[in-house]
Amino acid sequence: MSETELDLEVKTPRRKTRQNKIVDILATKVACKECSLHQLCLPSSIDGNDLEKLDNIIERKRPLKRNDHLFQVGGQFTSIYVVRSGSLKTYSPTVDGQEQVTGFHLPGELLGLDAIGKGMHPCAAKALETTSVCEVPFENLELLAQELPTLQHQLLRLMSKEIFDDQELMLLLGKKTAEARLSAFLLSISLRFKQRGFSSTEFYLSMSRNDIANYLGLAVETVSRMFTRFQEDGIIDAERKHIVINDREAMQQIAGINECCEDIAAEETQKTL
């Protein structure tokens, strides 16, 4: 069964809330001083003059088209990147020539920190749609961080978050049921959109069912079946990549988490601000 056919299996949502602020990643453009998402990747205490210094070393690359690579496995590490608009996935090649998806990156999120240690990228980053990024040359960033202690502290916090995210992924993949994995994934995406000022109950998924299944360690047929089951139970509405969460509490119960756990995750992200 093709990916398109799997997407078409999902039922048309029964209702859409026009009042909600729905995020369409293609329309989410973030640019340092005027960037509405700059507090997601910059320390909140940085002042205007220091922000201008940082802005001067940032290079804004030409937009990536869908399936374009930002960097490849084994590529030399020279910069870290911040997503301005669109989204990317990171993946590592497997021994049998397949891809293992390791993450999805939304506006305001950073890529490339995992390459600092060895000086080369351990994974590849591919655009899921038309995507713009800010490129921050790491050598220049290190020099500037020596002048700005808050920026240096922020880098350490972001590296800490990388470790936290890896632990979260291991916990997610350790969940026994497919329902729990998919529920936890949708709640995670929901929380990340909320932190960007968008609706946490209605959003678009830029990643394919195949990529979601790969990331969660499930068969794509299983993921499609879970989406259908969640709709039949009234937990969500889904039309292709448009998702509406109707019953958050039910989803939290399936995932084995509660609002307290989500608050902790939100606080961990806020520590990077």
Given for the second form:
There are 2 protein chains.
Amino acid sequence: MSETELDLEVKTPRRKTRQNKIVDILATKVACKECSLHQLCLPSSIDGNDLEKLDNIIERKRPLKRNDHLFQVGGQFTSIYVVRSGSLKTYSPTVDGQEQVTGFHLPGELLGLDAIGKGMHPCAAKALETTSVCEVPFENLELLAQELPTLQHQLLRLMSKEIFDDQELMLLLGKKTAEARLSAFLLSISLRFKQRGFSSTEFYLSMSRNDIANYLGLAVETVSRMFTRFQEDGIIDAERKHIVINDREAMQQIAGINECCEDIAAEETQKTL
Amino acid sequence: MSETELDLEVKTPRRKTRQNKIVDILATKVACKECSLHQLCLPSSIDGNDLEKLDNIIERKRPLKRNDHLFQVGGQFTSIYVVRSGSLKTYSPTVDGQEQVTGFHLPGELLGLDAIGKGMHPCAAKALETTSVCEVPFENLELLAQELPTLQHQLLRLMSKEIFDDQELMLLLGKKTAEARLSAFLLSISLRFKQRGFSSTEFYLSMSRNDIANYLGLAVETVSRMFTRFQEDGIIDAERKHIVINDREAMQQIAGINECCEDIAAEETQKTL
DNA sequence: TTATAAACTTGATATTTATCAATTTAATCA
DNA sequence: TGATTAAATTGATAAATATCAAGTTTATAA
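Now show me the form predicted together with the DNA, since the one above was the form predicted on its own.
Next comes the full complex, and the chain you just saw is listed first.
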């Protein structure tokens, strides 16, 4: 959304100056409008001055290394974040000292929306690999949304999307077998890669089996057995984190999702800013 | 939020006219500021003219009888709703023709936030008893939120709260035993009644055991057995839908919630408009 | 590079909860 | 009101998944 990763590291923070043409050109290079996530990230109706305004409130973050935290549980809420590259998991501590993985976040996806209500982060966010994010200070975003109706609308849409997605996951956790959960999970990841222009049939999972199991409310052993079963049945190839989906239709069958549903989801989905 | 139930039935819709003092007085009687849910419902900083503006966009709905639908799956999204009295359940159809209960909604709580993203309702809402709601046309609300920063903020807070709550439920569904789920459910209902000024130790459940089981991802029989167990242990008294909580601490223990957490939740909670 | 730890897989067993079946109790309607 | 239906409870059994234990592969660091 803001700058590319490389630029992030090389350049020092700077404010754009409208007056200076040269600076403007440089700035443009690394601004939202040049970002590869542009069409994912922005309400399509935003452009020109408005885009620049949005661009101006977005801050750079130094890339996170694997296992670095973007924020911790109980940390003060100041910003929401957009994944630029890499991936993160969010998780909360449970009473018995365990952790509960609440989500995985791929490029173009948002983090921190659950913290607005209480002003503090109810979960922690940890990078699963080298990851860079754009930071969007929430106060500024609110002010800007006050000015730009389409931005306000987009914000509300995104939060609504998140609520909807969570409800789908609740259904998964409440009603589906281990098999169906893992299948739905893989299809979800596949779809999200597809939306970002990557292959939907072949990809790398950045999270461990443990994280997947935790997220799906299963034991690691069960997840492992399901991976094995899918492979035996020839539905997928899985070499550790490298996944190839051979029979998407079979997976949809197992997950209890019909193709139609998923396509609609694909078209409508914009879990992004 | 808008008018009282009785007024709803007796009067025909009318627009308030600023010029006419008499009409204004009549209107005031049934307006937001007179509503018993006022302090639950509104950002405390809204008053005077702003309150009147909000009041103006809210529409009346004829009370729903038990099993009436407020909206259906796939129905066009136009408004969000605030429960005024009574209660509703929301549910989605699943692939295998079953239904999945996604939530229960008590007075002061919102419905429809999950529909903003796609512009259509992903779930249906059905009254569990005689129920009246205030309808808030979303376009108008968006326009008004554009004008009133505190309203925009409140909206975002509410949606964030919903996301947070859903994540708590995901934890429940993914990681907790049947016992813990039912206990947490009863504590949640208890807390919500408390926030509305009703007893937190004695209340009526408007939903069936079937709905509870469905919501918690359990079989009816299991829920029934857990009710029996809680009674045998003296933690609750349950006479059908009439529940008395005898030992809240034991329930928190079982649910895996510590008192501290719940108190914080109680203070902060405003799942309302 | 080797040593050590972490992640993953597989098998055997235990536990939880669903399912099936039957009964009881309450609610609804003619 | 009584008849009929729906909701709730209880018991017996089956199925799914967790847990425990051990071994294997991969990753990490000295």
